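The chain below stands alone and is given in structure tokens; this is the form predicted alone.
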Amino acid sequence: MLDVAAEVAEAIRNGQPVVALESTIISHGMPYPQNVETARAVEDEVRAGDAVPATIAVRGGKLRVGLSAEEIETLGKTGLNAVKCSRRDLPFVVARKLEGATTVASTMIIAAKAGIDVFATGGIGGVHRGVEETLDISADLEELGRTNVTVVCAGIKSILDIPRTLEYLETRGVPVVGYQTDTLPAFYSQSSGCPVDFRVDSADELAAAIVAKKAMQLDGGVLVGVPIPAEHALDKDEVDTLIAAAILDMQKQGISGKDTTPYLLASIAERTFGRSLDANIKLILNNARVAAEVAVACAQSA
């Protein structure tokens, strides 16, 4: 059921650096055509860093690793009609040969099956605000606790409960690393104010720890937080105020589960008159650049 594009398969066989990329950001994260333009720009950023991009999705009953330009265009136009696939969804989406876009969790699963160690995304899911009433905790956290993939992101999405998410990751034994920062980024903002477990200042330093973890056969991922560039960051207090208002509206509408994140991101984009969407694009491109550097350093250390 694993369908790996020829370019990606050759790179994996030859030990060349490869960076996995998710597809939910294409289908659910942004409107068309910005989603397609961003997906292509992210792949270009990975290539500019001397690594091979592998955008992942579910297509025609196959776990597709490495989408063509035409496939990215199709997924971008399909948009919200694509199934948002986490671990629990994969068997049914594959069996029914549906069009599926992969979340952080399912991208990690498929990347690991293909032999890809580094994955770039925007931000990860986590413990939702109000978890004491909803028990809403993203499957991304469980996957980070079990699947051997390094996830390069701009931290935990700021719509979530970041301190509780970090507690959950600690319980699952996931190292939270700050890339040239002592605090975890908060997606749109450079810092959440929460300290990371470890700081690294170069891709080589991070690669050494990843190689050591692999040698010790310690299962689970590594979460790497990369701050959004300062010139594109949003003010944390402004974002927190907007999120609180968006959550109230969401609760009034009875929105829950996997629809929560797309709704909140769209609501914040509307309330910031598109500034949050621009920040989202800029941070993803920055994460792709860093992920390529990490993948190259890991390949050289292997």
The other form holds:
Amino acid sequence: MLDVAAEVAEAIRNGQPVVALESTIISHGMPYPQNVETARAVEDEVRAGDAVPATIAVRGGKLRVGLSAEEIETLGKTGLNAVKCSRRDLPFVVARKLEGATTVASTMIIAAKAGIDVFATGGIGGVHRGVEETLDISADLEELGRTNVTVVCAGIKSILDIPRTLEYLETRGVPVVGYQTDTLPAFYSQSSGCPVDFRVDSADELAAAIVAKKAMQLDGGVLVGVPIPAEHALDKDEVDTLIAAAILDMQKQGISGKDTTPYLLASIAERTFGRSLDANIKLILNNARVAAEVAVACAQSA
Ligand code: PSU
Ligand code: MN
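Moving on from the form predicted alone, please list the structure of the form predicted together with pseudouridine-5'-monophosphate.
Once more the chain from above appears, this time first in line as the rest of the complex follows.
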């Protein structure tokens, strides 16, 4: 079922650094054409860091590792008409040969099958605010609990319940790491105020822990939070107020389940007049840069 692009397959075979990238961020996370421009720029950033990018999706009944520029363009235009594809969706999207965009969870699954250890994205899913009512907990957290991939992100958006997300990750045995920070970043802003489990100041320091985890055969992911660069961060209180309003609107419209995260992202972009989209793009590029460094460090210490 795995269909790995030639360049990616060769890099994996030779133990060269590879960085996996998700595709729901392209189809559901951003509007066209910024989604396609960003996906390309992210791949360029990974290459600039001497690693090979592998954008992952489901196409023609195959788990695709390494999309071509044309395929990224097509997915970007397909947008919300692609199937947002998490673990539970994979069997049907494959069997029906649908156009599937992979979330953090399904990208981890496919990356691990292909033998890729490091994955860069913007934000992960988590425990949603109001979980007492909805039981809405992203499958991303379960995947982090079982699949051996290091996920480099900008922390957890405050559309989620950050303290509860951290509790959940602790239960599932997932180390939460701050990259050059003591607190988990909050996506659009540099800090959520919640302490991380471990701080690292270099890619080498992180790679040492990833290698130790592998040697102990401990299953599960590692979550790395990289703060958005200060010059691109948004004011946390301002964003939190906008998010609270967006959540109220969403509830009024009866939006739930897998539509929640895409709705909130679009609504926040509208309410910030595109400033959140710009911040989103900048932080993903920064994460791609760090992930390439981590992949290089892992390849060197293997
Ligand atoms: N956060 C973002 N942009 C995104 C997502 C999250 O800032 O595009 C996507 C990712 O693919 C993530 C998914 O895995 O949303 C989580 O969705 P859910 O909460 O439905 O599990
Ligand atoms: Mn959900």
